[in-house]
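One chain comes next, on its own, written as structure tokens: the form predicted alone.
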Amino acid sequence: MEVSTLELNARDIQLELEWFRQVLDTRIKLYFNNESTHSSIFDITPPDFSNSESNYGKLVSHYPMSFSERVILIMALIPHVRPNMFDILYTKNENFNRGFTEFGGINGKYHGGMLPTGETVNFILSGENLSSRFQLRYLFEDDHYFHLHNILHLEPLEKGQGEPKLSNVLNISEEYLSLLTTGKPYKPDYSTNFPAKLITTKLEWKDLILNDNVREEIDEILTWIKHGNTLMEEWGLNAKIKRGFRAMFYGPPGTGKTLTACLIGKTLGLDVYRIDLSMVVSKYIGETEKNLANVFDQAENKNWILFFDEADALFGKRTSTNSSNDRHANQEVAFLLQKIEDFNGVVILASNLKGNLDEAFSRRFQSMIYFPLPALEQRLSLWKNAFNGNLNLHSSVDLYRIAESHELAGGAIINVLRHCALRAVQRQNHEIHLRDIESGIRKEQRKEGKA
């Protein structure tokens, strides 16, 4: 029987729990002078997960994982998976009537156990060794894979001046909780923390109507994703170009920009998050900036396709500084430019005017696409895909003639099937008329003052 990828993760975590215990037992039988079956805790040989097939101990083994950093590791999943381990730390120092402060460690607003601080990962790792302790610190820094891969992280509850680092509360990242426990890939809710929606489609590439030229620069970005570490790495263009890939799609509404980038998503397997501007930009002075960091932040190393609808909004035209708002403005947009300049993933931006974009953005940009209104032939394959279901065409319905004499983009074709969908059912039938379409048609120009 086929062992599931959630009971290989349980298994091997348990072997890491019951070898952590021992760490933690002979750290404190140590610091108290107290009689131990071993004079250092390095001394306690972790589970070997060379050959193993669970998540966790591929992850360690990928690395590879020091001691120190298997202890860290362990750590952050405590409390999530065994929160009644750190119990022993709340022992009271009677001297003081209090914790032992070397313990660390914080009590959450609704968790019942210890929410494990730099301090107490400290403490287990190097007691009162000063060298040690200073060694340590180099694990919860910015360039360390713990921070670059999102892996853990030290995380302040409360914001508080002055407070020292380590007093930080040890957390692991949602993604490798999901991948460490249940193996399921992490898939962020949209909230203020995470302010972008995975969108997708159930339509294919046959289903969008592009010209030649559209076609071979989606093409360029699909060979991107697909052999971009290879061109990287093994071409060695690391030394000479930036990671990620960066592509600007503009053209009037309708024209198939959001439905390109889900599909370019579905095309690799990769997930499109569309982020919602509304959340991100924000009229006090630098929350824009830490909105859109956070998303970025979370995004990166995940295989995620960044997509910025109408983008101008965020990303508009730097101006003169005739103001403090004008300063604030132009810092936002060099922020931007210079967080998408950075990101190693796939970014998306939207707009339906190339003008309204700030011109620094095609010097960073490996592709800018234009997505015009198609032409005749395009508008009548629009027209056919679009009632060629169950619905059944009046013998007054020429397509070919609509499709000549109205110059209306996928997205508005497909406004005009709903209407005509709706005219149908109201008769309690499925045959469209003529006067639907038309009706339709008239209704999608109303929209844009052309009637």
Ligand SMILES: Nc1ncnc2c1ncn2[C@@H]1O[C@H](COP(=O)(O)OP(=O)(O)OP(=O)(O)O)[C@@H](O)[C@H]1O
Second form
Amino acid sequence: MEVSTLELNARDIQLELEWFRQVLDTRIKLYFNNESTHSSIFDITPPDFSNSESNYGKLVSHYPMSFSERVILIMALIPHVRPNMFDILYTKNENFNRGFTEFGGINGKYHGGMLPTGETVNFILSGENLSSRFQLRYLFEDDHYFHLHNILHLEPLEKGQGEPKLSNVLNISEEYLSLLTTGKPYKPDYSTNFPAKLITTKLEWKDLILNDNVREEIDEILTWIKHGNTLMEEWGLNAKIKRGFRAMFYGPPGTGKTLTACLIGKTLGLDVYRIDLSMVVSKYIGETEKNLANVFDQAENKNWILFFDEADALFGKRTSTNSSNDRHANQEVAFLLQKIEDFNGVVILASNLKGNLDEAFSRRFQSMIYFPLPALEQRLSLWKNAFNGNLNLHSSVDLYRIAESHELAGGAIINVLRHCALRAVQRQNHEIHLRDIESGIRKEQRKEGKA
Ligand SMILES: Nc1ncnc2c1ncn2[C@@H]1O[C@H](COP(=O)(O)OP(=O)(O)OP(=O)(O)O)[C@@H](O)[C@H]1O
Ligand SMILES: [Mg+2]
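Complement to the form predicted alone: the form predicted in complex with the ligand:
Now the full complex is given, and it begins with the chain already shown.
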């Protein structure tokens, strides 16, 4: 029987915990000059995961992780998988009738056991050795893969200032916690800390109706996603062009901008995350930058496509600086543009604005794609696709004539379909009459102020 990822993870983490227990025991014995089988913690060989099939083992072998890095990883996991393992560090320092400062660790609000801090890591890995303590700092720097790949961080439990960095708590990311335990890839939910939402579509590439110009431009994005790495690395273009790909989709509502972004992701097996900029920019909460940075960090490691919707919110805010709100919004916009420019993956912005994009914007984008209202030929396909399901068109309906006489976008046509289907179900049949379609169209025209 095939062993599940979860079982494999459990098996390897169990082995790692047993190893870590010996490391911890030995450190304590050595620190208090008690008798110990090992003269250094580094003599205790960690389990060999070179042929492991677990996510845990594969992660360890991938980098490959050093002794110290493995100690840190398992320590970050312990509060989640074996919370009592650090209890021994609650030992009292009899001289002062309190815990040992050098053990670090803090109590959570609700968590029963000790939450390890950077100081705890230092105690275990360095004891009182200062040069080793200094070297340890590197493992928590921003350019270490722990941080770059969003595996774990040292984070303050609460916002405090002036505390030494090593008093921050060792925190594994939700993403890796999930991967290393249940084995389920983690898909973050929308929240204030994570202002992005996974978007998907049930439609397929063949359902997308675009004119040839737009299609050609979209093909360029697909080609970049497929071959960008080869171009940058093997063809050596990385010295000459910026990483990543930035596209702007603009045009009237309902012309397929969001759908196209979804389908690019679906076709290439990449997740598409939508960030609603009107939400992000209008709420001048100081946290916005941190939250956006969070999205970019996660996206970069996972090949997500970032889809910034309602990008108009960006353009308006850049000129007037009357109030402090405006200034703040301006700062946020500048920050966001910088992030977009530095991002290594694909970013798509969508907006309804036509023209008037200042040059500062346009030169940042590799492609500016205008999604026009569909021409007759495309409208006909949209109407045909919309009504090809379990609905019967009454013989009075001539879709060509309808497509010809009304300039509607795909989104509006889908709304007409919904309207007609509701009518049909009220009549308890599947038949669509010309008057259903016509009243649906009038409704759409009223919405657009054209009636
Ligand atoms: N070009 C198209 N091809 C096929 N279907 C389309 C097209 N345009 C729109 N549709 C249909 O209309 C729906 C809405 O379109 P979509 O959300 O992609 O429009 P949009 O351009 O993002 O609009 P908005 O500017 O309002 O965000 C789609 O889910 C799809 O069913
Ligand atoms: Mg849209």
